[in-house]
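One chain follows as structure tokens, the form predicted alone.
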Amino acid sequence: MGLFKSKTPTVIGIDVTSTSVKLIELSGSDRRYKIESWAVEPLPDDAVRDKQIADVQTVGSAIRRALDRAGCKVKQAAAAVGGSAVITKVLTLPADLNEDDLEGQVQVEAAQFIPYPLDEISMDFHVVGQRGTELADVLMAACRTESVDTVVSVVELAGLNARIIDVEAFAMARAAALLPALRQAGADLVTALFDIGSTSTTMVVLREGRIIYTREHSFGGRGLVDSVQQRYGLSAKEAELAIRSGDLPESFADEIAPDFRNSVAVQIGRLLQYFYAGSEFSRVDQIIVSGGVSALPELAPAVSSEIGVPTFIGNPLADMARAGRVPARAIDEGHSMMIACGLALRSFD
């Protein structure tokens, strides 16, 4: 199953996180999109662990419930793998290789840094740019086949056809193209995206719309949930709902939020140092933060102040229209739909 497969019928984007299933269906063209279906369905603890689906039946049932609530009739789905299951790398290879020779060279290169036998790996690649006339940059993605098969299983259990299995980082980059900060970016601008989930953060660095770096990091919003839960005597689910809705005591703004904003800034700074150390770049020009944590008030100014780089909250749904059955909060919560949106955009490849 190709990770870069294109020319597909309309697909519904399905993002399986450690706490919920998120799905979205889009219509439209020329970057003028409309949300046709949207739903978020919570998952019980341990259904997904470390971005790996642990309970196929539970996750498949949650997708089915989300589809029913959304009223979605689409039967083709795009889902993604992420976290430690995926290895991505930009390879620099001769530009004059034909498709077969290029595939063989990618496999030779991949064998040097993939810590699994190649017969246990699903791998795909895509030429993303040229370096002069003799060299080409080739983006390669590799994933344990068992991880891909698990995602396919939960999608099919929900009654859908797993038309596309993508990579979370690639879905983020696709959705980010809708953001004003990217649309207005100059040709040489380097943008660092950080999608902060419950237990992990996906970092993607873009230049000229192309991925030049990705990394996963075990930091997420769970720490904020734990702090709210302990401080106000709430259950984990109650704490998550209170954070999402902003329905928190006044003391939250002074007692909990500042420390967590600082933690986010520190972790983003740490990830940027990994990027600088592992690439030819020594700067980023802007930072975009998405994920549930990005709803925290004053987060972008806090990160910008700490790191010294302009920072924005990424909501790819902000300028979209919506069907009558789609609630208004779908737009408001678009910052947490970056991956699902990027998957749904595969309909327009």
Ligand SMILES: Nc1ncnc2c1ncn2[C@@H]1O[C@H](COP(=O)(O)OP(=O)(O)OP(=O)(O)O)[C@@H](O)[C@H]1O
Contents of the next structure:
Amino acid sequence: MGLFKSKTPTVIGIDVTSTSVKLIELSGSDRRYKIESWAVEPLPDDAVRDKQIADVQTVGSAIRRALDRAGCKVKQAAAAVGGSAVITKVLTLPADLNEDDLEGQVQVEAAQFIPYPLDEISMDFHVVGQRGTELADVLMAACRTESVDTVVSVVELAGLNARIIDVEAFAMARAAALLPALRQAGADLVTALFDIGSTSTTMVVLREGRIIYTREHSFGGRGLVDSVQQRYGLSAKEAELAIRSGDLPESFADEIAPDFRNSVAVQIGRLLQYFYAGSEFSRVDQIIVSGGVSALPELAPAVSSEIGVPTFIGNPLADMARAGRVPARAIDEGHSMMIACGLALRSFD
Ligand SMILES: Nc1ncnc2c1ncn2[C@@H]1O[C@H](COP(=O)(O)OP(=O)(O)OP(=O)(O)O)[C@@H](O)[C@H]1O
Ligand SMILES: [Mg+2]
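Can you return the structure of this protein in the form predicted together with the ligand rather than the form predicted alone?
Full complex below, order starting with the chain above.
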């Protein structure tokens, strides 16, 4: 152990999603970050199913292509596990346990609700808050070691070192800390964050910047793509492109978009009800929506009026500088980079 902590090496954040590989590298500091490299590389159908990597070779080569395209020279990577492979839970434990006792206690508690033998599980935990002087809230995340190994292997196939394997919800929380809605939030505000992607929604509830709840739900923009495909006789690819570019007949805005905004609001409402039912909370102070779906015009006002909670769109890259080779699009589409950004932020630990 030296007197001076060695600087954390730069890691590139890699998010393997159901439809693409997203990659981002940051420099600078929390005064202002700069995007050094960026790429989104599409994946073929079924390379990733239910958030689990099904085709290791295909994903590995997609990461390699993304690195080439981004011109990224960094060799250390941070990636994440997520979806149903990860179980997170806040445990309430005695506050005076030392690290070893805490670990033992977390394992005892975890064994009660993890449906796998403990020796097949990778586990991580940290104290997220005190309850009076006697008790502490401990956030625990557990995942099958097999899922962690798969993520490590795709990263290594791309020629990188898998330095950090994080949990998606934790990465989201880290990226959320950059958002104005959270920076300005009073200490005690409760924020519900919803990352709505192509096939899944990740919900994270934060209080004082700390996670108090997470949940995964299979809802995403795929439903909108299906409607557009059927209505206008397009292929899935064409529909996806048309939605992203906004290049759609007028009837989209009048007939399809309102229904989809409504279903987003209904899903968010339901997820909030689950949270309330299982916690001491009965309301949240603000809602942040991110993920590709958050680009749907007028989404924030629709959610806000349906749920009755102020709602914002979260783009963690909005205020960042960018290197010359990084396209402006990277910033415009930053709302879909929450997880990748949260992973890249591990460079500054
Ligand atoms: N302007 C837009 N309006 C509505 N939906 C949009 C818009 N732009 C993109 N989307 C949708 O966002 C989705 C992609 O979002 P995102 O990139 O966050 O998903 P992902 O991270 O790849 O998927 P997942 O997290 O589910 O694995 C697609 O379904 C796409 O149709
Ligand atoms: Mg996603």
